[in-house]
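Just the one chain here, laid out as C-alpha cells, in the form predicted on its own.
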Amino acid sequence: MAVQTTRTVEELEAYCARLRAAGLDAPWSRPGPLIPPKPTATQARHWRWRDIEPLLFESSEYLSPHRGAERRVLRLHNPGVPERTVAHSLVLAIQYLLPGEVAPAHRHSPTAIRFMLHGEGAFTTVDGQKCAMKPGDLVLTPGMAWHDHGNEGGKPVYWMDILDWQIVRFLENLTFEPYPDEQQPALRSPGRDIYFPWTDAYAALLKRAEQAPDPFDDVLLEYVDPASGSSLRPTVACYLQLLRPGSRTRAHRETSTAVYRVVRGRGTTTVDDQTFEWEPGDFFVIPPRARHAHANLGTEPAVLFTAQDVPLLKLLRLYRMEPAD
C-alpha cells in the first residue's frame, strides 16, 4: 500500500537537493525498482582469423617491444564494451614476438592465462621457471608474479593472452611493477600448477571423449590446478571442448561469459538469433544469458578453446544454466 503524502513535487526535488548536498542518496525518489536490471555489455561477437592474422604481422613494423611499450599485442574489441575489451569480465589480447625478441619482465595483479598459438622458439618465465610454448600448451601467470617473454626460434611466434583485468580494476586493485632488469634469471623447469603441455590435454580430452557424449558441450574438459582440483584461478576457468563429427548441442542459457578459439576443425555457433560459421583460428563470445547451441556438420573433429568467468559467479552463488531448446 502506498504511503501518502501531501508534499509537493516541488518541495520534494528541494529535499533531494539537500540530501546530494549532504552527500546522501533517496532512489525511492526516482521512478522504477529499487535495483533495476543492467543489461550486459558483451555482444555476441565472432572475429575471423584471415581478417586478424594481416593486421598482427603488421604490427612489428609500428612497435618493438621495450621499457614503456612492453608487449606488441592486438586486443579483441567488442563494441559494446567501452573499455574495448573482448567481454566486460575478460581481456583477450594476441601476442606476437619477431626471432630474438623480448617482452620485458614485469608484474602485474591481474592474472594472465597463455594460449600458444602458433611457432617454435617461443617461451615465458614465470617466478624464475622458463616454460617453453609449443602450438596448443597452456602457461599460467599468476598475479603478481614476475613474467618475460621471448623467441628464441628463428621464424615468428604468436599467442593469445586471457587476463581478468576487468574484474581487478572493477574492485580497483590494479597494479604494475617493472622488473629491475630486461629478464629475470631462469632458474629451474616449470611446475605442473603452471605449465600445461597440449599432448596432455589433448590426450585427456581424447579420453573423456570415450565416455556419453554431454547434450550441451559434447566434450567438456576443464584445465584444473593438480594439487586442488579447482578451476585454475578464482575468476576465470579454462577448458578444451571436442565437437565430434555430425554433433549438434541442445541450446542453452548460462549466466557466465564465454571466449572461444576455434584450435581446429569448421562450425557453427548460434547465439540467440546471430549464426556464426567458424574456421581454425576464428574467435567468438558468448554473452551472459544468451541461448547458444554449436554443431559440427563437418566429417573433421573440431576442438574449440575457451575461457569463461564461471569459477567467480560460482563463489558468489550467480552462477546458472538452464535449457533452452
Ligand code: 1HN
Given for the second form:
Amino acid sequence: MAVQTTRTVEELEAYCARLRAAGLDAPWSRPGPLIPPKPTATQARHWRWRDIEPLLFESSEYLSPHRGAERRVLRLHNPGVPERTVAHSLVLAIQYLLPGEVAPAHRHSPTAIRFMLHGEGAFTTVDGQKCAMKPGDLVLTPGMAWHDHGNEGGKPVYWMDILDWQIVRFLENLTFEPYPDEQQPALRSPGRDIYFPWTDAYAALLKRAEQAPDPFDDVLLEYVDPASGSSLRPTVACYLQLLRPGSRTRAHRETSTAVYRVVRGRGTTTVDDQTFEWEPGDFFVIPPRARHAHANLGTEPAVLFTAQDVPLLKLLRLYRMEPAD
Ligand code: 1HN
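What about the form predicted together with the named molecule, after the form predicted on its own?
Up next: the whole complex, starting with the chain shown before.
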C-alpha cells in the first residue's frame, strides 16, 4: 500500500472496487514490490537412461501410434514445470516406433528438432523430403511443415524430439492440423537446411577440437543453417559438445536454459549445489542463471548433444553469460 495517504483503508478498498468495475488495476494497492523476484520454474535435473529405457520399451504395450494420439512419446517431466515439460521453454520427448509402425502425418506451429538415438530404418518425411535417420542424425521440422515418421527396419527405433512448444503456447499461437492421409508422398531428397547427418557434424566437431578450447564449454560447435549461418531456429539452437579427457570447464551462469543428452562417454556436470554423474544416454537440464561447470576426468572423450533457448534470449537482448568461479 502507498506509504503516504490521506485516505483510510476502507476508502482505498472502495476505490479499488471502482477501479475493478472500470477494468483497471492499481498494483501499488497490494503489499510487496512492483516487480517481485521470481525463481525459475525449471529445476536442475538428471534423468538416467537405465531408468528410462525399460519404461520406454513398455510404452508400446499401452499405445500404438494412430490418428488422434498421433505419437508414442515419453516427455521428460521437470517437477517444477506445471505443463510437465523438461523446462519452462522447451519440450524434450523420446519417440519409440516398432518395426512397420507409422506415426501419422500432421503439422503444427511449434518447431521440432529430432536427434536420432537408436536403431536402423527410421525415417521422417518433412514437406515431401524423406530423411533416413541414423543414430546421431539431426532432422529439423520447422513450424507448419508436414511431417510423418516410420520404422522400415526389423527392430524398434527411438529418437529424441526437442520442441519450442512452450514458447509458442505462451504466445497463444498453438495450432495443429492432421494431414488428409496417414503418410505424405516422398517427393525429393532432403535439403541441407533440414538434414544434418552425424558423420558431417561429428567430423566438424573433431576439426573444431584442433582449435583452442573454450574455457567454459571446452569444445562446442553449433548446428547452423548452411545458407545464412544462423541458429537452426530463432527460438532454439543446437550444439555438439566435446569434453576432452581431463577437461574441467570454468563455472559460469547464463540467462538461457539448456537440455543435454549424453551421446558417448562419462563425466560430471555441477549445477548450483548438485553434481550429476552422467553416462551414455542420460539427460540433464540446466535452468537459467544456475551456476554450472562440466568435467571429464576420465580417459575417453565425452560427447554431448545440447539444445538451448539462446537465440530467443539474444533476439530479446536478454542473453547474458558471466563467469562464476
Ligand atoms: C509431436 O507432434 C511430435 O510430431 C513429437 O513427432 C513430440 C511432443 C509433444 C507434443 C507433440 C512429432 C511431441 C509432439
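The model shown is predicted, which means the values in this text are computed figures rather than measured ones. Residue numbers count along the first chain shown, from 1. So that the term is clear: the rigid core is the largest set of C-alpha atoms that superpose within 1.5 Å between two forms.
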Checking residue 54 here: with the core superposed, does its CA move 2 Å or more between these two forms?
no
